[in-house]
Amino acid sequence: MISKIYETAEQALDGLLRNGMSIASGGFGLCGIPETLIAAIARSGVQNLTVISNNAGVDDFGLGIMVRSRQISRIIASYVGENKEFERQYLSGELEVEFNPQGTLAERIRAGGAGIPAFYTRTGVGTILAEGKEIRTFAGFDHVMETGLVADLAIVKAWRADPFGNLVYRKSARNFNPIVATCGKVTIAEVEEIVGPGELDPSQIHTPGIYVQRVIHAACNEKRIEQKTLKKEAL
């Protein structure tokens, strides 16, 4: 049995970083992000990077760190508005920012996975998104071309996973790790457990360990809630 799991996030990416790589990281929000992993990107100093998320993480979380300290200079997303750092970096033109409907996103993420190079929606047409874009027209209705997205590296978060790779993810915290499991050259995945072979229910596996190449034990998992709205005692 050839195990892919590493000691560290340190160990895990050593070899893989470089200036000017994409990076795709899974989560939503602030929810099944890969902790352990984006601190350990932020340590290492890398510097002019793409990233591929659903949003920036907030001012001094997740994805966020790394906009703090300048290390991303494009990215790809579909929601940033809980990020103040990310907002002052777009409007002053310090950040290049590619925005995306959420399902469009998504899908670009899961063609880039599936090998399949772009494809047609009908999301974004007679908008800004479709500027510039290959327009065409199925069954009476315009659709606007987008391509499929592959990143250098992918990290993704999971509950569990096996010596192989395999993952489980658990309820929202599933969001969009899978697709983005599937999207990268490399795929490193943190997860909160680590169990042996033949413990993980075949039909319950998410993300099939051909997907991944390398596996660390999460060092974070501080679960963060965005925003916490409680309900006022009744008098």
Contents of the next structure:
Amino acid sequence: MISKIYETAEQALDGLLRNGMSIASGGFGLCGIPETLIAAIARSGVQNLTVISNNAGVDDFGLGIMVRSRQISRIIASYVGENKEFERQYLSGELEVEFNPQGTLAERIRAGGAGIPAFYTRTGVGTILAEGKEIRTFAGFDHVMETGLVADLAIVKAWRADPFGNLVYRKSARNFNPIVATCGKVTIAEVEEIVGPGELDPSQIHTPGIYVQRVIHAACNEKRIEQKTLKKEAL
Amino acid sequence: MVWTRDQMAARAARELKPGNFVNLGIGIPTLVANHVPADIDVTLHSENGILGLGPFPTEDEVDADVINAGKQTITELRRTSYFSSADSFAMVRGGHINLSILGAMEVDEEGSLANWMVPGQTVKGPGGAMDLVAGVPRIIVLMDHVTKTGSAKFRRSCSLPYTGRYVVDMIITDLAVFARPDRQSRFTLMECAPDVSVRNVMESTQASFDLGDYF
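I would like to compare: after the form predicted alone, may I see the structure of the form predicted together with its partner chain?
Complete assembly follows, chain above in first position.
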């Protein structure tokens, strides 16, 4: 039996990183981000990355650490609010940002992974995000053409994996991870728990192992919370 | 007397219908959840992949893997389901979410709205707002009637970059409620806050609108 499990993030990334490559990352805010792999890619010093991710982390956590070390030259994202160094690089022109509506970003990633080069959506029609893109009318409404996205490397966070790379996500930490897992030429999953063959219920697998080439046990599971909101404060 | 944020949220909650799937935006719209009438069963949607949002957790219930689209910690309900971001926006784009209540910087008299960027200021990105206004069949905007500097937010045309065109069905402000039966129609003034006159509303509004039968 061939196992996809690697001991460390460095071993899992070995041979995959090169300057100028594209990396897609799962996660929403800081929820469900591949913390261990992001930290390892930051340590590797790889430069001039194009990153596909819904958000860009915060200054000292998640993708924010790669922003701070200036390893990212271009990012395709929907919302990058919580990151001051990001703002600075963006305003100074050091960092190129392509904003996508969040659902369009999700569908571009899904389409890319599914071999669909482009699709039409009503989202964004009549806004500056549709400028320069093909518009076609279906059923009386204008739609904008958006293209599928693929990445040289996809990194995701899951709850559990087996040696075949089958993945199960936990609660809302699923978010972009299942689609990001499909859009990488190579996909690495970091997981909270690795289980043995047959221990995942085949009916409950979210990402079949065909999409996942390498798996590591997550060394970082900080799971930082951005807005801890408690019942007492609840209005 | 102008309506408070909570009164605006309570007014918006009266638009909820039994069985609705509803997406609430960040800010005043989030307050709508506190005013859902006991006999109206609605399911709240969160763009990050949740149907069935529960209330904020106690300290013991906090789970970093259970957050809403505002990145706030929340709880599950017995009906809760989780899914990917692609599925979440398939629900939005596919018209399966019945109602979205969101904030706006500006709305114009054609029902186009702007709520994601101010040129010259830091742009954070549209998030899911463009998807929601394009895909959800009923859009209610909750916003202050005028900006902090006193200029009208319900305008002849938006001065800020659009989030979506011709998409707003109802506007609830601290002064008044405007609605229209479909997206080709003009807005009609439906209600004013207590002791707010039609004249008060007209003076604070740049958009043209019709007066409802009530007036």
